[in-house]
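Shown here is one chain on its own, the form predicted alone, set out as structure tokens.
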Amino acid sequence: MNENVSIAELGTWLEKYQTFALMSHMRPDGDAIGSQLGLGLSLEAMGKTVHYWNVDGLPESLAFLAGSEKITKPPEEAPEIDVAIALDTATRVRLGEENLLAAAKAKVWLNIDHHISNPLYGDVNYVDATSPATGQIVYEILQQLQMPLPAGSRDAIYVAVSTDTGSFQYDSTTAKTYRMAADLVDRGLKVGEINAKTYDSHPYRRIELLRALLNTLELSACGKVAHWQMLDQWREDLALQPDDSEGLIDMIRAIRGVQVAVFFEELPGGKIRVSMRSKDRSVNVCDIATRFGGGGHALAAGIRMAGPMSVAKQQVLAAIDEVL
């Protein structure tokens, strides 16, 4: 099925089957994990059996979420499941080979996402590129289908949307987003407590990483592009966890006059991960990312490409300069 279904049609698949595997993309962020828990805990409240898989496991920074211990790496042998659900994952390959193998016995694949570059790779697809976060889509699904919204789902959905909207700052944030947040507060969400755990509880090594990144910071001659780079060796030197760099790019995105911020990260094996953020819709970083096999959103996109770092930087910065 290469087209979107309605939420009502999606609901028939959630109602019909009993056993689900919920998966999200490699290097999961708050929206990925929050969407898994938000939907999964609701399905469990309906009496369903739910597996929660991510090839990189649970990020340390999100371990405070209720039910987060359920997030595990996929099993080596595929269990019997009815439905595999990919959440917040723009392309099937971003789930990782281990997830694809673990879900091999699924009768049907559901694809629930908000990335504009999503090619509708599921058997059943619900992709809303106008939504600021997959977490908001999950909330709308639960509301429209009158599914349970337990406290764990409530908190997970809030974290999913808050982290993917820059704490409700990005222009993708809509009136529906604020109404959703108000409803979650009405349902008992403790805003100050959960924001403190999300944004004010970082390990010291993250600050050490920030210091190292700042030493590589460069500004283009025109002042419109800021970029820095992270070397693979730093993982060992600073004992880094995969999510320690999450959100740091927003610091250089905030530089006055900068339109595009770029984070180049050297991965084990020599590949380069590129994260891009734009403050100007005339510079669509998703279009730039797709040139290199990546994707994402107009104002936030990513690439995984061949190294070395020097070549990757030259190619990506040249593509950005061409657009500017």
Ligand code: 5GP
Second form
Amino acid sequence: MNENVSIAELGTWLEKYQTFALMSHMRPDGDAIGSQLGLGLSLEAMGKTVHYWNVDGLPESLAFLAGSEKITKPPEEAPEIDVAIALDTATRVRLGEENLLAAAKAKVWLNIDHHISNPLYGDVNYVDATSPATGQIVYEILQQLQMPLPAGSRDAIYVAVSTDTGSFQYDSTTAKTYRMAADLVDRGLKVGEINAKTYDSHPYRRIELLRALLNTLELSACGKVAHWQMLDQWREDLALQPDDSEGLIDMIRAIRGVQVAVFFEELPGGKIRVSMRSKDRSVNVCDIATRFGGGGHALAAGIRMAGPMSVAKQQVLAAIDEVL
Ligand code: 5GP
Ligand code: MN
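Moving from the form predicted alone to the form predicted in complex with ligand 5GP:
Below, the chain from earlier opens the complete complex, with every other chain and molecule after it.
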């Protein structure tokens, strides 16, 4: 059984080697990309060589982050690298096959994450499920190891933590999180500017998607479960990008009386992506997701499962009903 190492031990691996591949989960969010840039730009400031890979590339909504153009899809030929680092990725599979192939020559795998369901799949693991975001873990690593914190890392870490805490609102946000944010502001982070770039700059098509989703909204289990669905065809109809739906689920999570919000999304090829949010620790959506091969956190979890939509919906809603 693998165990967590200390940050000091993690530091020996960062110190010892020269070439790194930093990777995050497919369909990356702010925490995934922010953690890659937060750690990677610091390693680069130490003179290291860093590759930044994601199987889905960089989402358009995060292109404002300095250095984000360095995020690429993994190369087909595996380059010589020393260390592979998985960030914010609950399982190896969520990195995607292409990442695993591209990192084939790594001498050691580091796994840095905050998902409670993470099975510690690295050679060296640092998983802290009490952290609200992997970005906050990256911050703690840079602080404890006295690594550089360039402006690019500073901003990326802030966006990572802000997006994974619903703008510093969720229960997982602690005094430590606010102290970190205060320190980043002390270091010159422009709060208004970065929040405007993160939250007030959505493409029009995202709001069209919201309109279409609202037309499918349903309440079940006596108003305790709110769910809506997105069809694959909408991608073409509305010229959607993969990250256009990011965070929309918070709209229905916010309905009074609702305990669980569920987003069913039909993927190209017919699989169904299920996103779940719970407001209440008595309904652990990670446990429900795990039953269907997914995972995540107690209050935010996801699944990729077989379709068709009607069957996936019926199965997942029945599992939620049972818990309620
Ligand atoms: P989201 O609903 O925002 O896609 O994901 C919520 C949380 O659940 C995230 O922490 C994410 O990493 C995790 N998650 C989402 N989909 C999956 C999945 O298919 N498998 C696993 N293991 N975790 C997932
Ligand atoms: Mn995260």
